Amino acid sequence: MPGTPPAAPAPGAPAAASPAPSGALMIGPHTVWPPVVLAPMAGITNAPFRTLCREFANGGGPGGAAPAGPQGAADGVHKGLFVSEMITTRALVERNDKTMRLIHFDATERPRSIQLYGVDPDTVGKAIRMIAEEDLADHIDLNFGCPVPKVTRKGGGSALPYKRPLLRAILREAVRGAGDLPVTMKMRKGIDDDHLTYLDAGRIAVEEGVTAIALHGRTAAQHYGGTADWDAIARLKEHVPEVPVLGNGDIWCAADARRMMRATGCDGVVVGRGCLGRPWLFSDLVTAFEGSGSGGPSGSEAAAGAPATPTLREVAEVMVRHATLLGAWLADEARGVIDFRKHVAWYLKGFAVGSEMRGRLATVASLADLATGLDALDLDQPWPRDADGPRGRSSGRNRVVLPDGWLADPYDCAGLAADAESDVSGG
């Protein structure tokens, strides 16, 4: 039905190939068209959510089959790129069996991203080399943007890139280590207002060989609330214009990210909360960067086409879907539809369920549970207003949790505690 996420094209079928659009996102080798990300997320960006977001990107979804072969790279184009969650690497070094699991990548994803975190710059190097020397991944990510409190107490994160010399040192290890790996970073806008990092950070990046740039545009002190600064990422592209800068915050829409591009002049966008739920949003995002043609995000509103609508039981059938690929995953059923629960809610926002069926959908234990509550639904409900907007966490905190000191001088990076370096991946 128009506006419903489409059908896979038949397995197998070959890719038309075509060139590069002229706005395409260069991601070192890696050519990424529409200039699109998905935000690693804990605990959400894992292989079962990154293989749904993928399947959308390239043409499938709920009742058809997923593209076959390396999805979307048949003419050498990536129809986005998808990063895994993140990856701390003093449990990489260490080969912790969790971190192994999350950095294990589905055959067809190309190219393979995986982001770290890590404050001590061997750690980082280490962990870098390894990827490289053991072909772990085609592309690396830094987060200097994670403004949790478990994260920036530690001096990670957002709370990094206000020592500078300890950023530097950092990324000059990671480049170093990548060999012919494309490495990028993610940060925010600063601690707060009152200790912003980004254009210097920016900078150094640059300077050390970084590939490319993201910027949420928020400070740690704002979390997930108020609203994101595009002005911000206008005036970081304008301070490096060596390499593409990607803007993040309050994308919950594809026209979100045309009108982002429009007015900040960045070369992409990830998008984070605004797929939570709706992995089909990187359809939407295909359809609207191909329909305004090459060379960037201009044009109407209407030729870029309508976002999809999809009814409940279509909804309920990626819901299915999704929990049996995280118990695929995990090689346990059980397992599966326990993680999925936290999903629920975000893919049933705006529908008329009734709190009683959607506590008995957040406490489902397996995959037959889940599909007799949804058949319980009126699945013939039609897509509704109030599921579109914003999703996921919007809060805001006023005082980010530092190690102590932190804030006395930029350029003092000693005191970092034994422990800064978590064994902990996936936040």
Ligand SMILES: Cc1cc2nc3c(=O)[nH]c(=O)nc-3n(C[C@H](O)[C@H](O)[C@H](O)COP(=O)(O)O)c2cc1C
Contents of the next structure:
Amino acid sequence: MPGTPPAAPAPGAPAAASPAPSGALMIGPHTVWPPVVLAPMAGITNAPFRTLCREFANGGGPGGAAPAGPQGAADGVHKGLFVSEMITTRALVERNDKTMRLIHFDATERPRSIQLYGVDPDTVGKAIRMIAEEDLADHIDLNFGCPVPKVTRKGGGSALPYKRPLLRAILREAVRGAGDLPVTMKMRKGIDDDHLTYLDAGRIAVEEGVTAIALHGRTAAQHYGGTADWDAIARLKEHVPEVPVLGNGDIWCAADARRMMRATGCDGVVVGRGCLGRPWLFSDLVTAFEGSGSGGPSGSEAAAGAPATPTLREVAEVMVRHATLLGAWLADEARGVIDFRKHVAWYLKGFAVGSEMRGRLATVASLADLATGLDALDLDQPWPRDADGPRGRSSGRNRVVLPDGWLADPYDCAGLAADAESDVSGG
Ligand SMILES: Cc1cc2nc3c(=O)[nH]c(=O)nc-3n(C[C@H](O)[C@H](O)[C@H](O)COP(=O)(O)O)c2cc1C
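The form predicted in complex with the named molecule is what I need now, so please give it after the form predicted on its own.
Every component of the complex follows; first up is the chain already shown.
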């Protein structure tokens, strides 16, 4: 594990200017190197999980000495971009209590990156003006990729880019409201193979002044099934050379990230399910791009460029830290542990734990319970190789539920349900 982190400026202090590393990802004024982005994931990428990922990206993490913070930003360069879970614009404008907590950033987190979901240009504009005027974030990402039926049924999420004028109106209001803040967009390829939208949407986004575009190489119909189409990422890159294109889909290890960049020519990668229960993937990613060790649960191996292979003891340490951070964030240890339960199976994937212990750990009610349960395991187990590879959602879906007549005319924007934005989460 590495030792003392480089001295970091106080949060918000201007970073010393230095030339951007070649290949760095520019998100407006923010220089990101390595060009790796934590994908927004509803219910997952809250401040505690982002802190863990940032710690690993910056050479720290449990067992290491480096605290979370803008390390790596001392020279104005951020080691990765860590996007918040999705926030609905209407709830933000209405200052909904839960939403105001969701937009909380750790005091040391820079850039503060927030993902918004909205279907109404005026509300999106208002929400973004509020963020800019009240200095609530440093970067805004807009979500047009959500495939969930309750969202697409009302014309939102991945259904929305089909209506070109509406997409344009939302992006226009967003960029206008953001002032100097960079606005990026995340989308899927389209509704299904017969209704691809990503090239038109990319062009509209460039015309409206979006700073960068992320593409998940699946249609809404694919949901999370099959494999992501990296060729589509390459086509988008050719189509919108004016802005950085970020590739997303099926990056399970750092080598996949390098492979995607080589294969598609994209400017950066967005990593989602690969870091579920594996926040140290950010350590591997930094190592792979920088070509030098930066720690992680198995620092020396990571230093050689091989993926981190933590023992169960090291994984358990990360689990306790994750649950502790959640408790602090929620100002309630028990709620933090309950929220942590969903992560247990991902952390333990592949380890010989036994179904009874797995069940017990997935129903723990306190940090002490969690620690006792973990202590009862054979913690000297090495990293199980079958824990590598895909994890998280993998289901497909055949038909995308849309409002009646939605596909009849991409330029007719009637039909978006008035409540298309309520009760939305996920992407
Ligand atoms: C649990 C979960 C929640 C997600 N929530 C969001 C979200 O709020 N916003 C979004 O744009 N995408 C969301 N996504 C999609 C991911 O950001 C990403 O596009 C997708 O998982 C594909 O990348 P991957 O193959 O690296 O996982 C979510 C995915 C998962 C698995």
